[in-house]
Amino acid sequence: MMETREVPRQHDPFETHLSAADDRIRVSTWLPPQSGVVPRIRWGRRWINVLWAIPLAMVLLIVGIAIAQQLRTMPGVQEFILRYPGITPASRAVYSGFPLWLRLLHFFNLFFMMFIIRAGIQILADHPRLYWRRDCTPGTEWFRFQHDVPQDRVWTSKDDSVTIPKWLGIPGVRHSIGLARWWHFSFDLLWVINGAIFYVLLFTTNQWQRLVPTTWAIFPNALSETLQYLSLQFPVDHSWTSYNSLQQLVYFITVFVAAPLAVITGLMQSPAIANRLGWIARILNRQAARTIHFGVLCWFLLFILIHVTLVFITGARQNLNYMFAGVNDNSWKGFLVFSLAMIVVIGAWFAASPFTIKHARLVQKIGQTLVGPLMATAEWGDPKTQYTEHDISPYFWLNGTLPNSDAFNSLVKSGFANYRVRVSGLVENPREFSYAELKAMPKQEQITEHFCIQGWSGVAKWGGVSMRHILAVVRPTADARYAVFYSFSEGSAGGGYYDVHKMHNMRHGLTILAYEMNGAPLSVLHGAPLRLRCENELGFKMVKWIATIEFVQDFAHLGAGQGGYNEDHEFYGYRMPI
């Protein structure tokens, strides 16, 4: 009996554009570097360089010690601190000290927030730029260390992107946001699995009491604490038993405050969340959820300052011991285990950069297996949240390398009149539509906010034609797992563009391929003839310029096999939801 072989599927011509990719970072061929300035904060329409917050703090700090110390010199003020002394009451008192839950949590906190901090650093770096309003029109920004966007030539947002020490960021390369997102959602993830725990187990033991008020007599007290350690004559420590009142109101405010806002803050800055949650997503919209955000990550890194410096000046031996050993001595064992913790974070603080550049791909895939399922997750709602023609931002930022080959020209010079859009693969009906085609079809407008994994947003209004009336016409098969969106540009490293959705993507109700923006017809800057919006998708999973359509079973033969161009050659991720 003679055998036969199944014939593979051709699959569409445009696959051979695709190029393979490097599982590393190659730094000589990578984005080249790009200072920014010191960070500015905007202050009317001057731009004041932060470090001027140095100097003002000291003279603050000074002269905040000379009141405080001449403040204790006055018989009512005496009064008030003996009244107040700030001392938590010997009901609250907790005799079990440190125990050893507690003090691991505390010490994956630090070491989790470690890489949180420096690789969103990194993350900002990418957009340096930040605003209240969900507009990010140069100019408007309240804080940068860019410089102005020039007027004089067409200026994309991976332009603005700047170089960060790579001691600082993660991995400190320019423009390796995909990276520095799987280091910062792994490690949230981890912080955010961590400080359940630690709410579970605080209040499930006497701990809680430590760390919650129970009586506003709390901030007459905290007044005094703070009294007390400006005029550098430090209250007794009781910390074995009990915090003082300025301790617990602080800690209160990190632990039950600002955590869960970070927390909040940074799922705001998600499409998939945000464009299903109208009203809401328009009082928090992006850019105030990443100044707030930001915000957060100030108040961390002062508590921390603080915190450190109070260990080291009000008795360093003990405080070692207590958080570190669970002794209330005066031995070292405190000391020695914070040494070895000490060596471990240094280790990993240094390691983390190096460690990326030559295991880029590997960091990929860990962080998919880690933040992958909830990125699937939050694929799945369909967004519905739409804006009016009044919300429509004044500034769209670029993206993207155009298109230049004489093909895609000629098209330009005609009008896209000879336009042609192919759609194969696990179809019934191939078809190719042309640009009056599509035209001619039930038309779909919305208005919707586009976010950049940059961290730019923008609101505009897309016509086209809707995903679910062309599923309609070509009708995939049941095999058909994948859409792939093949675009005339090229990536920047080289090889063709392209994209691959879910087909559930495909079936939202505002997944359309836009020919309109704003009324008028797309330019070829924002992708025309032909762009896809997804909207529950980052912005470089909108295919601009496109060529053609294939629905495929796996991606895993395409280009380098992550799922995109981005996912290829610069290490993102093909779900990208958050």
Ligand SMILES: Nc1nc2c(c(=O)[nH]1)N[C@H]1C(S)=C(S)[C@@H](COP(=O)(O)O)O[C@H]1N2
The other form holds:
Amino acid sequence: MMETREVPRQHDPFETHLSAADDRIRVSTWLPPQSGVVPRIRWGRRWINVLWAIPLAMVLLIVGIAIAQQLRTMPGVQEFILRYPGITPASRAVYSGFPLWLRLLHFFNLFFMMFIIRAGIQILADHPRLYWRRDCTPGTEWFRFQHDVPQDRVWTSKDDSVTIPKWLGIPGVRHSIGLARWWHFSFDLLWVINGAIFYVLLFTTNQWQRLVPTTWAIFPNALSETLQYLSLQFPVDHSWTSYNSLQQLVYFITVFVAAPLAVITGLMQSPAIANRLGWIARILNRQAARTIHFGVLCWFLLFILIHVTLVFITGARQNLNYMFAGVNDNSWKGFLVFSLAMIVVIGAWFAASPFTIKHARLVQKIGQTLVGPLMATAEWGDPKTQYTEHDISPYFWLNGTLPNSDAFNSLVKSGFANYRVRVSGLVENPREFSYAELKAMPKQEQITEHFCIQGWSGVAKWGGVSMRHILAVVRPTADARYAVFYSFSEGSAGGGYYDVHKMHNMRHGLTILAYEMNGAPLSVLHGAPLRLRCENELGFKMVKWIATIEFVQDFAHLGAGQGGYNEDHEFYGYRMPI
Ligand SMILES: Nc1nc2c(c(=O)[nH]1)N[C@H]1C(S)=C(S)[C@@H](COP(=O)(O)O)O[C@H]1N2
Ligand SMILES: [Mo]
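Starting from the form predicted alone, produce the coordinates for the form predicted in complex with the ligand.
Everything in the complex follows now, all chains and molecules, and the chain you saw is the first one.
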């Protein structure tokens, strides 16, 4: 017989509002698809369709070829090319060819990047706009693939998300950012490990000599080679032993600039990191980081396009022999290995989205196991970054579904005069606090940046009661490991909205129960009467329209057991400081 342990608490009645959740995406009940527009770039008040880039690139390429060919007939240019033919000095040649480790890491890199890029595009589609400024005011974005924000109705950030095809995004379902993030971050981790091994092996062997420029002569040489490629008289190939200067320069930038920049600008979009780093986050604000992160994506895409094209038009068989078989001969070995590798890549490519839709909970669990603990380390710090009145955003996006119960509506009518928040569960002194009592407690004000998982941010001044103060009054017991916040509202698929936080989040200096925003009483849209501010987590964990708060030892019995509404229904992680 199993002995059930006596748990000394009563369940919060709000528990009964919670709902179970599917372990997969059911497209029929999911947020209905919505198409955006072809990506556009803003030029003043005009929006330019990026598809114009295709004819423009064609024209530029043709003109470039014509000019380069003309230039090569000029004696001065011929002399220049003779003087700087574009090959790195022979002393730096690498005679060991392409060792197995190098070929393997190259393959893993391309395999991992496929998932990273696709999941990244999926994440972008959840807030299909890019800005430079922290506040995300509609109209200030420089890039978007969505229409104008409608002015005549409440338009939440979820409303703004768009659908992208399944072959492109992972999993290609609208507002599937929770799952896309698990793909993105899990493969980020593998990619970073792969890259770290690459760096180490590069510098403990002589292979670094292929990639690292050691002379300024690389610049005139690279220029000369650009001319040679453009004029369609390709430079002599010595790739087996050394890359030409243009290759070296571009590979160097890709490996030692673009890749680290991707990691840094990725991390700088995290609330816990940005809200710890103070002035660094003020300079590299979330939207600038997101824009640069996207710029790095464009660099990688352009690199892949040109790199693969050149691999195939400058002697495909030989190039594939180098990088896929490690041989310098005339065989078909490289082509064979490459073909097998591509079968794996293409198979994985098309399996990823259907698998994710069908096994969403599994993807969430694998992601949580692989990268969850590492991501959660960002929670260690007590967030401190604050802004000035001057930084307050003129616009603050909305999210969530308004409560519509009679009980809530009558609270609104009475100006929350009868509102009482119950704080119970594993506490020595369970209490109810009236609206007036909350306001009579010491007020804490903070100007902080909000980070929505979907990608937007905004700065606001929040006023409310410090959670530390509440803890001091109710005194959680030693068993209390989590705080559960139940909302008056329902989530988008029905069932009560709630979220679970670790205790240490509750002890952070900037964790408050807010009843004011920007110096005015909190509006109903933004969560009145009471919402949580917890500055080292993403926005979805800051429950609006708080009904009750319960301290618990475990959350497996709540909803679908994942630690919150979006965790249950949208496969987010319950600790999301990144
Ligand atoms: N009850 C409830 N609280 C919620 C949500 C919700 O859907 N329901 N959405 C969350 C999300 S995803 C975000 S980004 C913030 C948005 O807060 P805002 O609408 O004030 O901008 O609220 C969070 N709190
Ligand atoms: Mo959000």
